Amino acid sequence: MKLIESSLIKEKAYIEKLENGLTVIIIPKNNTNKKYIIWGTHFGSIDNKFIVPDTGEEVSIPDGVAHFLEHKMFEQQNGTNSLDTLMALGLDANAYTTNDHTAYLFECTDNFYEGLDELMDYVQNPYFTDQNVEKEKNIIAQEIKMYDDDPAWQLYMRTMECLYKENPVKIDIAGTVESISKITPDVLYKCYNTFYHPSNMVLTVCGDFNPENLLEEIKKRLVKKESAGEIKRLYPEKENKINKEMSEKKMGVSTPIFMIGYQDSELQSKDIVKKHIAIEILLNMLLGESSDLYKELYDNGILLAKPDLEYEFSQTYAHILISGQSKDPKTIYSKLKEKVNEYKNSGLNDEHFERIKKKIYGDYVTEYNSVANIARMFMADKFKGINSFDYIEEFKTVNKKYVQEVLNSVFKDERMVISIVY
């Protein structure tokens, strides 16, 4: 296997890609009894028109059928639901799905190994029917009920809306009752053939294992698949301007809640990983609980407490959210805005760059003392074509030039948007 290590923080990662095409990582923790396992497969919400590898047919499907197809894995032909068989096995388990990726998981500090089984086997056999795919219909028709009565999902969704005018990402994850209505199992067949080839999914182990030995055991339960060629996504032409500036909307919340956001149109760059660490340094100096502006605006009732700090990206997209409660959320948009113009215009201060830059640095290490928080990390980390170790590595490569120079190529004034649920 191949090995990468991080000499900073003393921690190693074992890969190997197999014959099928299927990526495993192995990162061994000695001083845990804890033990994290999910396998993702590289598909997700975006993913809605591609060209089957091998029959070169271009194909659309409904919006929501990654969600859907995640739900529908757990049902086997005997009759058992694997979900529940893992969880009877006292092993915590789960899925979920995101824009860009599905997975499946579990954590134990017993029966890992029949828990792989039951993993392995589900995640490889899947079994639809009509009379099973209606019935899901019902279930999921539920769950997005909920969440269009969900005041801080709403929030997300408008803030999309506002971001982009065509880019798949703006569409809910579980699609819309009218959507879902269409999947059947033919398109949740051709889904998984295409999507869930061991060549486009990454499995990810974190635990006190020998990983030569976890890989025997991994190969054993694989069943065997014909290679693939390289599934081609179709996706929108990149944006270059935001689709509106600001979203308003009533709901039941005793207090605002607001969501801002700035599309970046660099998407991809080679630098990604130091560019996201200037980011996230640059988000903390604005906003974080040690600025200036955060203590001025929660001193004077404004901002009710820390906001939410992230950057989100993939081959498709990326944008910057902040996110929190305020009884005047566009005092807090038109003050940001004000804070980054003087930042651009005056520069950042030394002394507090060093110091936000020392408190993310220490987040990244404290990442590490979770199995959970470990694997799900390398795993995505993977498919957007990132090694984990390397926001350790790149850290000191992070100068206060360069992290003037994101300031002022990505918090633009013309691609900040404001997303109100009142």
Second form
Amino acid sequence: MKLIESSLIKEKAYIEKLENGLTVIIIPKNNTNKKYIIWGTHFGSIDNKFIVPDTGEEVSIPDGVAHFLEHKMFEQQNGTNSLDTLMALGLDANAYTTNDHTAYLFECTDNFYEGLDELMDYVQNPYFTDQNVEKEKNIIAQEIKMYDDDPAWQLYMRTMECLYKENPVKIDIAGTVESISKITPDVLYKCYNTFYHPSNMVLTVCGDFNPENLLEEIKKRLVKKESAGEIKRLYPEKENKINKEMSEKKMGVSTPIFMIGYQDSELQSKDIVKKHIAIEILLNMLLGESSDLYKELYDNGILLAKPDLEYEFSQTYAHILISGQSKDPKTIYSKLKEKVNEYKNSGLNDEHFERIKKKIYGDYVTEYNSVANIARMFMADKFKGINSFDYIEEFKTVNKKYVQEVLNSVFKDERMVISIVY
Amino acid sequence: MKYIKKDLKEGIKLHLINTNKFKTNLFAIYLAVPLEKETATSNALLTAVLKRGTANLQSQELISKKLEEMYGASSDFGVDKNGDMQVIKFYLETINEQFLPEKENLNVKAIDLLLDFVFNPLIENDCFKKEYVDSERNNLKQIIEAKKDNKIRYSLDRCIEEMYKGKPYGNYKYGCIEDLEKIDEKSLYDQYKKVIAEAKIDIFCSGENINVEENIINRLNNINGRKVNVVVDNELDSKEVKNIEEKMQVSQGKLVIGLKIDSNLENHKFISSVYNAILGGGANSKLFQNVREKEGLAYSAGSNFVRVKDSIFIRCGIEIDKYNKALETIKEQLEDIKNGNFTEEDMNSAKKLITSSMKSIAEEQDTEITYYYGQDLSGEYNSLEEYIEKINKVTRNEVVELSKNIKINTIYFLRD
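I've shown you the form predicted on its own. Could you give me the structure of the form predicted together with its partner chain?
The next block holds the full complex; its first chain is the one shown before.
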């Protein structure tokens, strides 16, 4: 197995690409009782158009298939539900679907191998029938309705609507009641066979393990599959301007919630980790707790707490998201715009820059406190082609000049949007 | 892991948790006072004002700069309700020094700063700074108002309020808006002095090679010992079931049922915990399997056990017109346990659920601190191993025996 490590934080990871194409990442941690395993496929809600590798057939699928598939994976031919089976073993099991991947996981202190049996069995053995697919449509319709009532989710969806005209990231992960009505066992099997091929999957484990032994245990449980070619995903052209600047919706929350977005014109570049670090430094310099702007907004009662600051990116979209609660989101929007331009014109303050850099370093180190966090991070980063340790190791190479360049190229007034839920 | 508890003075304890599981060290100070309607709001406001400035760092900006300088150390202040006590909690988390790119003594800086927040606040003319009190009063008002935003949380809070009406536990941990308006910078400072003089004080250090005991002891020189009063008022007079219905704009009804346990059985808290897990602990519980899976009456169905209050709260999100059917199904589950209609497998999966969560406690720094604190506050002490052993010893007969002394006290329903 290939070994990668970070000397600064004293952690190691072992990586192996198996013959059938599956990537296995094992991060041993011998001082913990908790074990966490996550098995993901690089298939999310944005993958709604693709070319099947062995037939060359171009396929368009209804919105919400990745999420629907996730729901259906638990159901077994013998009538049992794998989620119940895992829970009865005392394991904390779950699954989720995002824009760019779907993952199945559990966390435990005991019964790891019993759990591994079940996890690897159900993820490799789909069972879809007309009847069980129909039944699921009602359950997912309930879930979609629940999200319709969720102000935070509506806020996010509306921000995507502002940022993009065509990009599939603006489609709800669960789809719509209408789109899921078109899903059939045939669609599910086609997607399963394409995207749940080992070569499109990453399995990550963190906990007290001997990596070689664990790898053997995983191999033993793998179903043999022919190797497959690369999946070609068909995404719309990169968008060069935002769809609309503002969205407002009334939902009856006690204090409005807002999300400000910056569309990033440059998609995944070579030095994505460095760029990501630079953006996090900038966001904290602009709106972090010691910033002038945060102080002003807090003192005026416009912000009650530091907003959430995030950079989301994949092969097809990249954007900054700033979100929080405020009685006056529009003031935050205009003041932020002013502040960005001030930083562009007058340059970044040295002392402030160095201080925030230290803070971001501390944040990265803290990520390594939990096995769940570590495993999830390594898997999600792998789908983006990133080795997670790079955030710690490349840190020292990020200087003020580079960060200033990122500020100028990413934070553009005309790429800025705001969505508000009242 | 090694856990040591020391009495520094009467009513003041130092808890040292030596663990190598984390990249961080966590420091915490807890101040516990009886939860009373008259002071709950002041104490909540106090917590917020203390985070705004110390005598040494007089503004939030200076504090934030200091924290960022310490590799993004993070502070967190809040109030909690622990049984009939209101607990004011102050935390500071820093990176363990061995993971820093350059050597630096962060532990001493961290504990000094945390002690400053609690014992050396910014005072002007025998008052807190007016500007800070005013702005935090507004913030707290918004927090109290936002109580209604999360309907699931809100219905639980309301059920507790109704069940424990007029009792300490019936108070909201943040207090109430009417009382908020009456507090000014002078009265708040008076309340602060009272809390510092009377509260049960617990100081926690969790991490590896921390060595700040000396610093703590020196800083407490001018703080006196105190007689600590831990209130436990678990008597409920209501003989009849209270039915409460409230209307709000919701698409899903929220049903919360408060159960009271009256038992003299030895180890009844451990039996109650197993009982609760069988009833509504997880996906294999009676509530989840019957209310959700079998009858399809709810998206969520479960229960939680409040150990200090000998109470269990059943919570379901249901379709509003299925109220009667849901209530009936829930009552059937309670009867079922009384009649011994549960399997050995139910017992085992309940115990597994509890013990696996017990085994996870030491894997999160704040959870571990909370566990030891809860033990200390209740005057009992069980190591994690002892706790697990006591859970595993619970028998089927004990669960049936206990269930005969569990009664529905309050039924709360939030609907449109």
